[in-house]
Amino acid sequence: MTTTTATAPGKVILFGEHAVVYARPAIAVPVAKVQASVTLTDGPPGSGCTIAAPDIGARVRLSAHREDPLALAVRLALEEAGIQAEPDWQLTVRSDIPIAGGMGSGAAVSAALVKSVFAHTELPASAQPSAEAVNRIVYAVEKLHHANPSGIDNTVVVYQQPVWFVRGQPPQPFNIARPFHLVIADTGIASSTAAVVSDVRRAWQDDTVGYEKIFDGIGQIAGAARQAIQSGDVNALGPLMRENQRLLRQLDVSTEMLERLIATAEEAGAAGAKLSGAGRGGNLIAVVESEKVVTVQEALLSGGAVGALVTRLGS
């Protein structure tokens, strides 16, 4: 009996949340700290292949489940790899992403049963898929999680570095001149970004030219943003983050709820602070100077938030 395991990391947006759906820029990057994993072991002869996610209560078997996320993703791994026959599989999936966090719960979870299913057909190295070919396959899983996946977050946690996306061109990784950290601090709402999206779009197409104007400046701070941490001015980011959020308010994405912790991670003294991700609950991100990471981190658990993790981001 054999088994394989593979991982895939979570993710936070910096800057460009929804304005990445209407072709402006966003900045995103992995989160190590937490990870989707899978692990694949042969069952018996005759018994198929059968995916579980007891985290969730979740048991799917890929004969039945094709179009379920997690039976998709397996069966289009398989077909890339030239599998016909179903195989006699077990799939365990585990992850400490919070869902519907805005950290890309669904997406890792996809990506590691998909480096799962490669690395136990036992393929050369020179037949493996390429990552091309797995962030292929996560982003069509991802249509079935989201109305309107922009593809940010398949290509994050596919390719586990920091990247600079445009909706319909080739991802660009890009270094970090300076590293700093993030305070990443889960509200404890379950938001779905698939609803929000959609609500967002309808508020566009109700006053395009406005919402237009929103996206602009967004994609614009994006910009000032990647200059920055390419250059090593991490200064800058804090007033940048303040400014996304502030367009972020009006897109009606944020809550009183985020709008508090937001201002709890700024009074104990980080930079600047907004929501990642759909908004209307999930995470907020915070940048914090290194000596100031603990006293940020304390206050947003005394303030409500049910989870606050530390990263640093850069070398």
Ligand code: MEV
Contents of the next structure:
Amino acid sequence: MTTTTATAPGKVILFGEHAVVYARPAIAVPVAKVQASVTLTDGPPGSGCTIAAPDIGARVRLSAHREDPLALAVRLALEEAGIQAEPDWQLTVRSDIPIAGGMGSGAAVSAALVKSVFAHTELPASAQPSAEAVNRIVYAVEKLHHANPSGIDNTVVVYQQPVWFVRGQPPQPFNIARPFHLVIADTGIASSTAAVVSDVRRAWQDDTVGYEKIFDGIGQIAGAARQAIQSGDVNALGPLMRENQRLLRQLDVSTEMLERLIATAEEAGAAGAKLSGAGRGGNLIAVVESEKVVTVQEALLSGGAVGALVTRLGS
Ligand code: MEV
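Given the form predicted alone, state the structure of the form predicted together with the named molecule.
What follows is the entire complex, opening with the chain shown before.
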């Protein structure tokens, strides 16, 4: 009996969520402090393929749940690897990425499943499906979660690098010239990306000119942020986050709790903060100088965040 393990990180969008669905650029980074992992073990002959996620009480058989996201990730990976017969495998998913929190938990679970299948097939390196193939499969599964994903979540968790992302174009990994710290705080409020993205779509249909203008503004902020990150101008990032959050408010994807925690982070010394992901709950991020990280983290936790982790971007 052999066992294979594969992992994928969480992610946060630094700048550009929602506008990225409408082909404006966005920046996202992997967050390795939270991970999805999959253990794949051979089962007895004839046992078939089962995927279990005990933390959320899910258990699906590949043959019976062909359109379930967990099963779809495995089925598409098997197809890509050229395996036709259902294998006798037990796949177990574990993840400490907050679910429905804007940190890419669905994409990370799919990526870890696909990677575990490819690794377990023991194809020679030259015949292993590429990262691009993993990304394509994870994107297909993302479409089950919400009908119109931009592709940024799957891209950043699969490539595990900071990316500059424009829908429909190859992702551009980029360099962080000077390290900086983020505090990532969880409101504890689950938010459905599908529901928020479709609300924004309805509002865009009602006021296309107004929304396009907001998306343009967000795209320009993402461009300025990329320049700042690549040139080491870390001080520019706080004001850019504040400005991005102002525009996200105009899209009506923020909430009272997010606003309160963002204000708490800034009052405690963050240079700027914003929601990250779809909004209406989920996580917020704050860019913070290293000596203020603990103060901001503690302020967020005593202000009602259910979790606050610190990550350093750039080496
Ligand atoms: C979700 O993490 C980010 C959104 O921009 C949706 C998407 O890009 O598909 C809200």
